[in-house]
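The chain below stands alone and is given in structure tokens; this is the form predicted alone.
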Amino acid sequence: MGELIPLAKPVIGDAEEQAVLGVLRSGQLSLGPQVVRFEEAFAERVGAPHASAVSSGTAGLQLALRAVGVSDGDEVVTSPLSFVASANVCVMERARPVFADIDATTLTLDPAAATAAVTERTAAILPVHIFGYPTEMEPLEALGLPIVEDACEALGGRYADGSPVGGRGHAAVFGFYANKQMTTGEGGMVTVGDPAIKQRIDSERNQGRAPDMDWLDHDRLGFNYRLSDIACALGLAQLDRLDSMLAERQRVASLYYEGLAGIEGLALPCADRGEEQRGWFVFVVQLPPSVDRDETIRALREQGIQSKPYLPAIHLMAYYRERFGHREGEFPVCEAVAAQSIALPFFPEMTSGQVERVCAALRETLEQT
């Protein structure tokens, strides 16, 4: 077995170290100038009028749902193929996540299915730009309902009109966990077009305090969902190198496409369509239906290669089965994709030799099974 090839690995260098040290030496570790600088730089990057830094993508999704009016007894139409946070935040706001099946090619929310799921109780649509691929937005916008975009995996992506994900004016939420296109360790950002929504998010992330209020004065329910100046300084350094990291992710993806071409029954991530562009986050493949995924993951692990089931169908998780009565067969496209998908090692500094090793190991494993 060769040296371990990890599933993901952040790119951290001297610029990031110096940025963090600068904040540590300043003595202003939170609620300082780095937060505003990071927000403004990020908003400019994605073409959004405003941005609010928060402690995680999950926190951003919850605050965004609150800001567009989701509350007790409401329904939110969303995708069952996602990290569980996009459904959890609906429940956290005492709303019901109403799942709609996904498009078999892009794996994003199927507009027709989403439209059919809308009822008089629907308060918002929460599309998930899964694995970095942008959801088809125009049909969802035509419904005339508030939209909160889960763009936590989609930094660097572009919509069908060629504009950057996060800049359509809806609340769009990005995540900065260590495996994302850029990282602040933990953290997130909400981009918005409406200054009133930014003002509300800024208040609720900071215990419900308005900008002109004293430290112990609060005018609404809030949370501690702030992002520290340390994290924001790291984010600014990462933004400076984002173009190169995205380009390296594209390079690795291209190597995978080449190395895995021609394997019978193996489905690779869909190619970009027209002006739609994936913001490369992970490289997820769907194994042939006859292949045992757990055995494949085990075989790769024995060769020093990390891989992971990615992602399970949310509606089939125990909590959602028990709370909302979901069952197998409700969303067949999602269920089929979730049952056979695995994420392969994918990070900007991955070498061509490492990609070749993964491809050879996967090809050999599939041939044996």
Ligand SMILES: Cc1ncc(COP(=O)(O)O)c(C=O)c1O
The other form holds:
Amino acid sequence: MGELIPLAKPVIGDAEEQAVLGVLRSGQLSLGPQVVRFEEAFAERVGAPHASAVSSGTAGLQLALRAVGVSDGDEVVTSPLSFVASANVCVMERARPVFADIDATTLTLDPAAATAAVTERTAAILPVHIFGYPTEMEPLEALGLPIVEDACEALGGRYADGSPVGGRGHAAVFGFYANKQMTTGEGGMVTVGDPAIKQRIDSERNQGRAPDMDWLDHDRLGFNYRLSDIACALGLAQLDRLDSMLAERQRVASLYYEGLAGIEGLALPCADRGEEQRGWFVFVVQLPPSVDRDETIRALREQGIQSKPYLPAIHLMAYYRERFGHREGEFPVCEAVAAQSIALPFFPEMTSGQVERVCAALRETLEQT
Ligand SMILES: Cc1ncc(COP(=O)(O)O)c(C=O)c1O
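Now that we've seen the form predicted alone, could you pull up the form predicted together with the named molecule?
Below is the whole assembly, all chains and molecules, this chain first.
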């Protein structure tokens, strides 16, 4: 067995260490100047008027839903092929996540299915730019409902008009967990066009305090979903190297396309469509339907290669079955993808030799089955 190839690995260097050390030595570890600096730099990066730093992508999604007015008894139309957080936040806000099936090519919310799922109780649409591929936005925007974009996996992506994901004016939420395009350890960012939405998010992340209010005076209910200055300084250092990290992810993706070409029945991530571009986050392939996924994962592990099922369909998770009565067969495109997809090792510093090892091992495993 060769050296272990992990699924993901952050790029952390001197700049990150110095940035964090600087904050530690400054004595101001939270509610300090790094937060605003990080927000402004991030907003500029994606071409959004405003940004709010928050403690996680999940926290950002929850605050964004609240800020666009989702509350008790509402419905939110969203994708069943996502990390569970995007549905959980609807339930946390006492709304019902109403799933609609995905497009078989891009794996994002199918606009026709989403449109058909809208009722008079629909308070928002929550498209998920899954595996970094941007959802087709125009048909969703035509519905005239508030939109919260789950862009946790899509930093660096571009919509069909060529503009960066996060700059369309809707609340768009990014995540900075350590496997993401850039990391703050844990953390998130909400970008938005409307200053009133930013103001509400800024208040609710900080126990409901209005910007002009005194310490310990609060005019609404809120949370502690703040991001520390330590994390924001780390985020600023990561933003500085984001272009090069994205370019490296693109390089690794190209190597995978070459190395996995021609394997019968193996579906690779869809190609970009013109200006519409994926922000590379994971390399997810769908195994042929006849192949046992668990066996494949085991065979790769035996060769020192990490992989995992990615992602399970949310509506078929135990909690969602029990709470909302979901069953197999409701969203066939999503279910077929969820049953056969695996994420392969994918990170900026991955060498061509490591990609070759993964491709050779997968090819060999699939040929044997
Ligand atoms: C699609 C999607 N939504 C939401 C989240 C939640 O982000 P976080 O883990 O920062 O709360 C993630 C990240 O794990 C994600 O991949």
